[in-house]
Amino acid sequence: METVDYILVGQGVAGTLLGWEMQQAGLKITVFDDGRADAASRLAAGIINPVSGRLFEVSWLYDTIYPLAKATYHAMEAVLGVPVFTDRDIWNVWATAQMRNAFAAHPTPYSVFPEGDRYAGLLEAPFGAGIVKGANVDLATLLPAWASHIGARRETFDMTALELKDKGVVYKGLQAKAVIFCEGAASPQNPWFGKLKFHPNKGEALIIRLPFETTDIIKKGVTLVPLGNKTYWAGATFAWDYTDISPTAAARAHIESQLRQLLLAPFEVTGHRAAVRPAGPDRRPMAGLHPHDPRLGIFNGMGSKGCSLAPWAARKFVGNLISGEAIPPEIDINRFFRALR
């Protein structure tokens, strides 16, 4: 029987960063992932934005988590041999004078007004624009590169085959201390963590071509993230209620309408994607072993800040597993212990 320290189920942003931190700590892992094309991490543009809300407030713990995230992705680049992290200006086009004034009234270390208009004749921007210093992670490159590096098993994890033993778990000839679920939107169906109040939501995005190239992320209602060769990710929609995970004509029409309000240049739609995002009730990650069964764990709920939060949250979880360090209460699964009884 093969023995590892931990089995990870799911290899989106959460599973990838947790696996990385485990490997860096010297733990032996096996990763299972079903490779679903509609997984949220495969739709996401990997945006790292330091500010949130209408008042452009610095995001929760950003000054702590961003330097760690940047260092982590650069370390992964060195090991995996692929570029995945890019610092980018987020070019916020103001839809109203009130938004411009709010940006000016709430300065941060990451926000500046541009010295000139980089997009004269290309963008509809009667109220001007502001710059936020952000970044993005190329998940379309990172996830398969990590899967190849770690030897992820591309198969659906069979919950019925998991055996809970006195000193750990056994799964199809594989023995481990615990299995940790990083399943994203599939978590509500998990037999041990399904009672948590997950709020899955559907998002859709288009892939478009434009007649100009930029390294900036452009934002005004719709967000444009450069993919190279004048191709951009354009999105995303947000829907609590949905009947299936397929792309919809209504979402495409909505995004195209937003693009027409932003762009003076023509655009060509070359792709349309949809996925279901995981979300918790407090929009914070969920990390830790089950409070009543330490053979089971969860690492999920990274949300829209996943690319910046996941490296920090993963390191905290691994510190807990190795040396018993306390998981920060804001992300500790024990805050939901009543639901897990």
Ligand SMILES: Cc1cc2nc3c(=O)[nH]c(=O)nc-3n(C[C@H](O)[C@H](O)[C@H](O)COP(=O)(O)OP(=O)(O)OC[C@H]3O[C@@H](n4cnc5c(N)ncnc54)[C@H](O)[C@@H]3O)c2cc1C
Second form
Amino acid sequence: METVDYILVGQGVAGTLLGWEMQQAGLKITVFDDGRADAASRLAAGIINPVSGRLFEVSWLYDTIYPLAKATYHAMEAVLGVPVFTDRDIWNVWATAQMRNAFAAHPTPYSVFPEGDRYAGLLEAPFGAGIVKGANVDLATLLPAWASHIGARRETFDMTALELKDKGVVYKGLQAKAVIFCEGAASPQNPWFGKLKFHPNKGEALIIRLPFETTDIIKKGVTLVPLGNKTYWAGATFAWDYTDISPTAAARAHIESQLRQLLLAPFEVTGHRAAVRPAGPDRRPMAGLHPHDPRLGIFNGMGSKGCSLAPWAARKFVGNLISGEAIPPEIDINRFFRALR
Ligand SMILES: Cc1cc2nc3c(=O)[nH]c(=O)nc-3n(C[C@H](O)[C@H](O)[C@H](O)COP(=O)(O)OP(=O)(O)OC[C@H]3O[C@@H](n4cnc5c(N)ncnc54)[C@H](O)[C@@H]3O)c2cc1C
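The form predicted alone done, now the form predicted together with this ligand:
Every chain and every other molecule in the complex is listed next, the one we just looked at coming first.
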């Protein structure tokens, strides 16, 4: 029988970064992913933004997680032979004078006012703009490159075929210490973790063409991320109350209206997609083995920040698996089991 250390189910951002950390630690893995088109990681823009909220506060643990994420993606680039990480200015266009004043009143190491207007005549920006030093992960390149590197199995993992044995698990002739579920928004259907509270939310984005080229991310209500060749990702919406995962006319109209408030130049819509962000109730990752059954684990809850959170959270999870280091309580899956007791 083939034996590995861990079986991973799901290879979005979470499963990719967890698999990477496991391989770096010398663990042998088999990864299953069925490549569903509506997975969050297949639509995400891959933005890493250091600040959030109306007061432009530095995001939770950013000074720790960002250097680790950047080093991790660069290490993956070296092994996989593809570029995936780009530092980018996030060009925030102010919708009001209050927003500009709030930005000025809350300086961070990542915020600067621009020297001049890079987009005169192209953007509607009567209150000017501010730059936040961010980054961008090219998930459309990273995910298939990693899948091919580790020989991920392109199939749906059948929960009913998983056998829980005395010393681990067996799945269709494959033996492992444990299965780690990195299933994204599919986790509420998981037989062992489905009872946890999940707060998934649906996001929609357009692909558009513009008559100009830039390497910046541009933000004003809607966010534009350059994909090259004058093509941009434009999004995204947030909906907690949704009945299906198809793209909707209402979301498209909303994004187009935001684009009209931002752009002086005309735009052409060439694509429209929807996906579900996997999030927990406290918007923090969920990492760890099941407290009542260490043959089962979960890595989920990346919410809208998978690209920045997953490298750090994966490092902590693997540190726990190989040397028993404590998983930080904010991301330890035990916090929900204690609450449910
Ligand atoms: C519109 C939108 C924009 C976003 N923009 C950003 C952004 O700019 N920056 C950022 O950091 N984050 C962004 N996010 C959030 C980001 O997408 C998520 O944090 C992240 O992708 C979650 O990754 P995941 O691996 O947990 O889940 P997923 O990406 O959903 O991956 C789960 C994987 O598991 C597989 N799977 C599930 N069940 C099974 C099974 N039984 N067998 C086999 N395979 C299975 C699926 O096919 C899928 O590949 C955005 C999300 C959306 C929707």
